[in-house]
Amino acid sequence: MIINHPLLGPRDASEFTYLGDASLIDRPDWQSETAAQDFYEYQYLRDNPAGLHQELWFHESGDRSWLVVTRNTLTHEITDVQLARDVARARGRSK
């Protein structure tokens, strides 16, 4: 499989790692009233999807960025990559 890094361009999947659901980013807040079910549900509770879906993919033998690949579950067929910073600065994260 290939994943074409937004900076360096078509790689191979081998020098990545996958690190799950993308929804990974949109951490809770620790301070919130709900914190403790928020959190558990953050850690423990994932989809498992049919089709397209966002997942997040480590560089560990490149540049060491996170990415947000968006790929075909069934067909494996990649859509679409974004670095994972600018994914979380759309969704409002500032950190």
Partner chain sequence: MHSLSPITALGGQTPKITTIGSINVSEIDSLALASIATRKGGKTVTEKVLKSMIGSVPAVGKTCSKGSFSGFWMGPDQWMITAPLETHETIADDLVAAVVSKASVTEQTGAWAIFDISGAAMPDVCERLCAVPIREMNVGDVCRTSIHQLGCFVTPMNSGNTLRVVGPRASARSLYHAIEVAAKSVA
Contents of the next structure:
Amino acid sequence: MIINHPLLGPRDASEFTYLGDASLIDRPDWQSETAAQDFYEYQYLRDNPAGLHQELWFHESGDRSWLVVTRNTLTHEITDVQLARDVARARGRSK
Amino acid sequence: MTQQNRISGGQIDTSQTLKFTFDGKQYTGHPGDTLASALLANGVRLMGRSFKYHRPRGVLSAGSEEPNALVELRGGARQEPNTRATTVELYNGLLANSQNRLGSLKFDLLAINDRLSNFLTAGFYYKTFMWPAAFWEKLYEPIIRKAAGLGSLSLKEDPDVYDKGFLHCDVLIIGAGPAGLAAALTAGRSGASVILADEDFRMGGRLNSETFTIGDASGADWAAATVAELASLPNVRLMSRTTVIGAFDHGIYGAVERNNDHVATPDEGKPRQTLWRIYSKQAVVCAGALERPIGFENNDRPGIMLASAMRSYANRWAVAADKRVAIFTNNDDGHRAAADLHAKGVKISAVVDTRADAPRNNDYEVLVGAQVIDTKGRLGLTFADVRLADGSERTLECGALGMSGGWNPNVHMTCHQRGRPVWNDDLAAFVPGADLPAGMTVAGAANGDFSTAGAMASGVIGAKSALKAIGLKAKTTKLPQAEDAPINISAFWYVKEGKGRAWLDQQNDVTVKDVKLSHQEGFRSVEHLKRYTTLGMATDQGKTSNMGGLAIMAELAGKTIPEVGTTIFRPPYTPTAIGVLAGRARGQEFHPKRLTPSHHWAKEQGAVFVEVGNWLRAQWFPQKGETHWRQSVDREVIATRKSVGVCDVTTLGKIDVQGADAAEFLNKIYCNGFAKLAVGKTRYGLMLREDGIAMDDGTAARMAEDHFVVTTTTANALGVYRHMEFVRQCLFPDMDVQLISTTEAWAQFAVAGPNSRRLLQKIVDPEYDISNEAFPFMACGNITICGGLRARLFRISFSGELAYEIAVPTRYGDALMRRIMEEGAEFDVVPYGTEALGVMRIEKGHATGNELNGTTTALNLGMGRMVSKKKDSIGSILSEREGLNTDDVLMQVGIKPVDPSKPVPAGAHLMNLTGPVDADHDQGYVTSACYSPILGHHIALGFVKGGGNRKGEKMRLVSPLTKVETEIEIVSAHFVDPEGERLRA
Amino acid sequence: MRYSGLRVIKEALTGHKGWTPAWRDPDPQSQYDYVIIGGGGHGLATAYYLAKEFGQKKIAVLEKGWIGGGNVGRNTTIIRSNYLLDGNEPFYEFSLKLWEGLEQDFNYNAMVSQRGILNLIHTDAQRDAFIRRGNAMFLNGADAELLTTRQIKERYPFLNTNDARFPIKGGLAQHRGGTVRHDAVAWGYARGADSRGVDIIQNCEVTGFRRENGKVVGVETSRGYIGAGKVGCAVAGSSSRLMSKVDMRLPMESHVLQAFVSEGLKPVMPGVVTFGAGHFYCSQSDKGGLVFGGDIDGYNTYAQRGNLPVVEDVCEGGMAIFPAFGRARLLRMWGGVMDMSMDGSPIIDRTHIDGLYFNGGWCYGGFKATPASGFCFAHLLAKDTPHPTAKAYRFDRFEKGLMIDEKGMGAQPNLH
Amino acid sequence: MHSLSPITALGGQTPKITTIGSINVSEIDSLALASIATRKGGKTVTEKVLKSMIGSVPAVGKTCSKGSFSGFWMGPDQWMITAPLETHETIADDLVAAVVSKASVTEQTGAWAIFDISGAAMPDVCERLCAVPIREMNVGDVCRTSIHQLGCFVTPMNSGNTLRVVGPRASARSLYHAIEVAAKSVA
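Form predicted alone already given; the form predicted in complex with the partner chain follows:
Full complex below, order starting with the chain above.
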């Protein structure tokens, strides 16, 4: 597959390492009362859709950026690629 | 034997003669011949035996779709089973043997199966061989396996080498027939970067096999002229002998170039074949079409072939399939074989045409509305029986019969991403569907444009749409005039008359009768038909048989052909050598080797090396007189604990963590705290996965307020770095922290033992005080050594001894190791390897990969209290789950044999002293074991249920796999220096 | 109608007119006691054992395509019970025992061939891990043997033991492991179930569940509504898609595992071999094709197809231990949709919804589990209590921290 | 001057230079390397240091040089600096001093092995080593890719006749072997 890296342009997906659903960015608050349940669902449950899927790829033999790729799991068509850092910030993550 | 079937013309070089042997007999051919054409030229029609019934078979086609003429090419280690004679370029001294026979090709004992074929119908083996049960492995299966299989491997190592490469282009054109050449001209002249690939060693496709003209030149000459123009364009790369094997995602294509299959042996260092990964923006598939046979009784005799193949042999290879030929066709294209061969003086017995309105000809007899109902000639066709339109019967004398059931567009590549072809009634064939892989257009016969003019025109259109899609403008390509006749097909799948042994899949011996049986027994989906009868599962993957099979199933099931549909087209387009898919990653180059800075020195010492991931590490350093590894390892351990030893520890992962929030970042990834670690101090860190299980451990040395050097285990270095980048970029994007790996930037050696300080004081420059007071346990700092070379020093100990780790830039690692050995001579310094390191860390009770095995928690490892509850860190919440904190949870313990002479092997399980020995009563297992020369007996680490309060308990260590059962005692994991006095000396 | 050698001879002599369809092609009835969703190996086996072992009636299997069209028709046909953990080994040993009697049980030659499986060892740590696993097998009543490199070389003389980058230092063998003709398993179970009255309904896709005050009472399908006392889902890679129709999120990702077959060759591979320092395992089918595979591609997909890098990685692994295979040709590559679970082990459990039962999470090890999965799922459906060997396969194990993680790779499906 | 003598990445006393057909493969052992990554709020200082040392701030996928110094883009806010080893073995310390904790600097000299592949057939060799579109790359481009499973930087030099490969030092021999073998099959 080809991932169109936002900085480096199209690169063979074999340069990347796949982690999983981009929901891994939304790590729960460790201090909420429902932390145990939140962390269980965060760590173990997945939508695993047959269709558009936001997922995390690491540019292992490239620039060591994490990317959030939006890909159709039926056709493998990729419709969007962003730096994970930007997505994380957009989802309110900071320090 | 002279080449009695040679006729005039053809694209072969008769000025040169090539000698070759087939089944031990010497023949001759010419450059430009294939093995198949050369055999036919010499009157050899019998070339193989079918898979199941071992019926005699001749060549059916002239290309890579060949099901029958499979040979074992070459000999010795280079033997290639199942090689299609139609794709082997003849070279001098070529050696080939027929295969899949018991006895000779003429007298194959296994042909007995053909006599019993009524008992051996499709799927018979599912209904028998069940009694008596044990007989399957002992009797039935061995017989079946011995009889099955086709060609055989030499089982010697493949002596050839293979390359892999990567190509980029704007437009990839697959197939260099009329459509492909026209497309390449259009794209090439526009300046786009173009790759034109064709599986044949001569570009031109059908143009080299037909006799019609293009403009005022012959088709073949036009092709040659076009190839010459393309070769002159720097932006066009011509790749003949190159099969595009598959269409993968996003315009990536796999292609195999046969660099040296047309010579006896490649030159030294030259690859036999190259696997190219081609990144294309657009692709135009011009893969042509494959002609279909017709089903009729005994339509598989040697000499019966596709009409188009008969024309190829006549026009391209100047070979008449036989002195006297007949044709059986349901379309106009079939007639061309008769016309071409007649023009070359070959006797045409007759053209049998199923259509009542078939075109007549005054050069040879055309029997309209007629069908071939049977043939004669076991080892080679002699006669064909014909049912005429009026019902009467005729017998034609012929040594070759050309069949033309129409053409199947080659939709293979268009369906590699699960798209399905669609049925076209006028062509009576499947054509590419709309749901094509990204960036792909289809042109020429592959798209159903069968005429030459039609193919060339659609080639230009295909290239234009590809250029348009990448924003390039195409100059108009003026095409010369070419034939444009329709083939006027009327679908005709099989002759209904006859006992029903009409062959569809000639290699797997699937007949029309088998399709009927499959329908009768409920295997009606086209996928069930394929799997139950093995139709289309042979080495040609049904290229000439699938269509007939599914058409007949549609008829039986009362469905339309599109309703039955096709099975799935899968890469590779044609079978591909496993060697080329492995490329250069063979033998010692399977994975790269990572060498430590002291590797060369260690080799000079005669060290024994061991693989640790991709690293090679010294395992022990045998000295003269030592014959068993235990002698070397015990010596290394004792010498280190008694005086001083040195070990290369560069392979441990080292990561530079800098920035204002470096400490805060370490607090997130380690379960224990780092915020308050003083500069110049080091701390052990345990890293959890988010599920609360231990992931890795190591040390973090605070070199400055905003600079830590973090170590990881050798095995997890890559994974830990990736995890840290995930935490940095995805979880805490605003933290001011920067990471970079420095594993290979610093050569690092452990210097351990009571004399380690004295030794290092001879190396560390005097202005740095490394006494215990100035440089206590867990200290770290920047120093210089040997007169000013920058270095780093850490007071960390894996062996449990007084120890330092000293690091210099990698270029000086070799020199530092030699200096340490020189300066340490007075202390009898010894190098110690990973084995001795393992013994010492077990004696000390330090966990490694065997203990941090991905299922153990901080609590299991006896470090439960380290998981800080005062701060957030990866894994701390889920580490609190009830299942991980039961009161009988596994705990790390030391294990000692009650009888000191007994071993306590790793991998053994632990049982209570009394009671049953089974999984339900399993109390734990042994993770690491060794002989401790210090204690004089074997010791081990392991996990035991509720191990924390079972110290002193006697238990049974059992290893039924290695027949070991011994009594052991649970002890503290810290066998040596439990209080850690040596560390703080 | 019973299949046997005599029957084959009789039919051959009478023009094969006596053969009847292996399974009927009935129209769906409006109500069943049990509806199994998924006509693959596990679904068909469940229906078979429900009828045969648990005497249940009014059972239907609903298959959206053609039976045996999913993973049971796309795997590398290996059976074994060389598992490590107590949550798994009893179950897989139970499955191997069912394999041993299967052909006589459902009167269909699935060519169960116990020719042995061999896991190669390349490091001391790997040896320790395989000794622990071999001992766990013994302690659960299975068989295992630790072989030396010399013993291995005798059985596989063309194994690379001279210049291997990762030398072979021994191997763990399970002689009762082996291969089975995968299509025949689906057809055998289908025929066995059909002959006991089970309705096997193909081209019938489940599009939704109908619930009455919470309880599932039937399924909406492409061939109309079908009522059910109990509904059992066994759809492997499509599990998340199906269960999302009752708003369930599963601890699972769907991945592609590619598999490969070579052109037919005279017999060379006596049994199954797995490479320990790369991704490669291989056996040889009775027809003579080398059937091999390796790692999953590693990204979520339902496309039942993979990409080139894994093909190269698998062939590199193959050449590392069998350098003679370079001359053989890869004939065909395909892919299934693996339901990769969060700890690499399956789930056979009730859901929190009354009347709805789930069987899935088989990763790439589902084929060897087919008989026991069917038996245990039938047990759960018929008796509402888990079979003893499958009691650990619960949904709540992740919440409770009772994961069954053979490889110790944690909550990342593509690492199992 | 300290009394330890270095060895090259291939383990020799002097860099290895060989010719295979028209291809020349030479080991480069004369460069000091250091990485520099901007810290929060350190953009202006870091860019000032880069401009003064290598003439400009290399853009994504670019390299630039000034005199005997050069630098290339490694990742977001991260660059590699190269300087002559003879005179600037302690380039890392100089950078640390210059950036005044506004950027993170890390010693890299020991981590890399450098090979220059030159000759008319260099692009053919490159096509057999890695997936970079060498025929579309110009001097001034740099790309990190994998060669024989090793993460390497590649950059065309001296008007496209040479390809500089910067790969992990511990695997220098494997990397060299891969280059040698590709050159042989092209020569």
